[in-house]
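Starting off, we have a lone chain in the form predicted on its own, written out as structure tokens.
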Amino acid sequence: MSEKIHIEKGSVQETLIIPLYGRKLCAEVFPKLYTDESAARICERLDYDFSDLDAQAKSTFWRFGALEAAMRQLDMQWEINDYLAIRPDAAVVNMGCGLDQTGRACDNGTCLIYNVDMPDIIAAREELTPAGERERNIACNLNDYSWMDEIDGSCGAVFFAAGVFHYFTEAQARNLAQELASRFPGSRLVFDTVGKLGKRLMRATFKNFGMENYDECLYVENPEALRGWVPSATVSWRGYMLGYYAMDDPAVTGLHRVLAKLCDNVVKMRIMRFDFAFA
């Protein structure tokens, strides 16, 4: 086993702990709805604190928020398959990666894999999971499109995004989603929204992250609305926690389902799907 790799407390590479962790303990919890082995494999390879996570990891509230982050990843994944599914050799490319595997998950053996994401992030991912072949690290701020440059999308291409598009003011969304569907013609933009209650919830979570521009970030309350940001484009969504999946797990209690209801229906947590017409 090579040397543990250190993340320090309050760098940028420990805001990927938490997710990381999120979805290692759902496929503990819940492992008839969920499996992530390289979670495991990468948390065994940090030199990094977890007792404060394991200690939270008891509560029904920590253990819905990993539900949460494993529904988003399987929904996700939905969507690749769905596009992969007409065109088998299209570039999957994950926007934001951090440490996430959903490119590999959803790996049918001829799509290219693409991940993107900031330098430091994209150094701590190339330690930890070198990429593998005919997948790509792409190291570059989403808001520079020079990282669309080095995508090969000539036989399509499915672009996704999971917990991304909310540090995005509305501007940055739209344009991003333009400019995709003006290289990328026949390709599918996937990413995940909440409503004006959401943003109000991750309030404390962009406090953290020094962000200044909290008011301008975007939230979404009617979806209607984003149909304007590339008027040839489809445009479709569903609910984040059951618009894709019942949840059949015997560890997913009651609760829990009463929870998903309110973040589908009160929080408006939403998957959103552009589909980009052809040229």
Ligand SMILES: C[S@@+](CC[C@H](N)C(=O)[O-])C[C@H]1O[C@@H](n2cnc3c(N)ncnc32)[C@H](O)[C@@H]1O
Second form
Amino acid sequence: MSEKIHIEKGSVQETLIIPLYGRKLCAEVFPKLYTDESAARICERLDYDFSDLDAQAKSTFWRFGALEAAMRQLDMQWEINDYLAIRPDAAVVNMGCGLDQTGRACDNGTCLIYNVDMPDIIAAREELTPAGERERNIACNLNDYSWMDEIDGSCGAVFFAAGVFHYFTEAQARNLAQELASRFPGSRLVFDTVGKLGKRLMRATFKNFGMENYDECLYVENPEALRGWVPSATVSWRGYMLGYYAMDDPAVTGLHRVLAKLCDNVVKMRIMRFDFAFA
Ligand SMILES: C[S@@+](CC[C@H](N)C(=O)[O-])C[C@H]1O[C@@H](n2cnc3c(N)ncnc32)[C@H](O)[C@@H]1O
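Could you present the same protein in the form predicted in complex with the ligand, rather than the form predicted on its own shown above?
Complete assembly follows, chain above in first position.
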């Protein structure tokens, strides 16, 4: 077996572990709802102590956390497939990709796949799942817009970020949306947000991963307000847990459904979508 890949503790990059592990667990526990062949294989190749996560994997709440990770990926895939149905040769751009394989899951045989993340994550990605045909990995901070020069959006582009905008300030998120709107007319941007309570619940995550910018980071109480970011865009949103799929799997319990409704309606977890106008 080849050497294990180290993931640095105490960094924003380490945040990729939770959704990755969540997808692995979800594929094991809720196989009718979610399949993911790569997550378990990638976890095995990482030099990371999963013992805490393994110890909690049987609890209802951790299983619900796994559902959260999987539903978000399914929501993103829904939006990407919807865009590709109209623009099949478009660029599919995973912003803050971590080790997720959403682009490949949506590969229609003609689209271009791009994965953008910090250099250490892209290096790990290259080792674990080297870029395939029509796929490129780009090592860059998303707030340094030079990565956008690498994207061929001539046949359209759908940009998505799963679990990433929470770590941006509102100004960073807004500026990024505005830059994409001006460089890629007719493209789509999709990302997940939480409300004020959701942000409070994430405080521990920020602390555990050594991030100090908790106070400034984005939360969205009222999604209507985001219409002001790019006035020419069409902005829409759906519930994160139940906005796209009914979570049909016999292993999904009544308690999971109650929690899902709370997430969508009280924690205000949402999938935001911007459809940018053509020039
Ligand atoms: C919670 S993880 C999500 C990873 C992946 N999207 C998933 O669903 O498994 C957040 C990812 O965003 C990346 N990230 C956060 N801020 C970033 C930035 N400014 N530039 C590039 N990547 C960033 C982190 O390195 C990490 O891989």
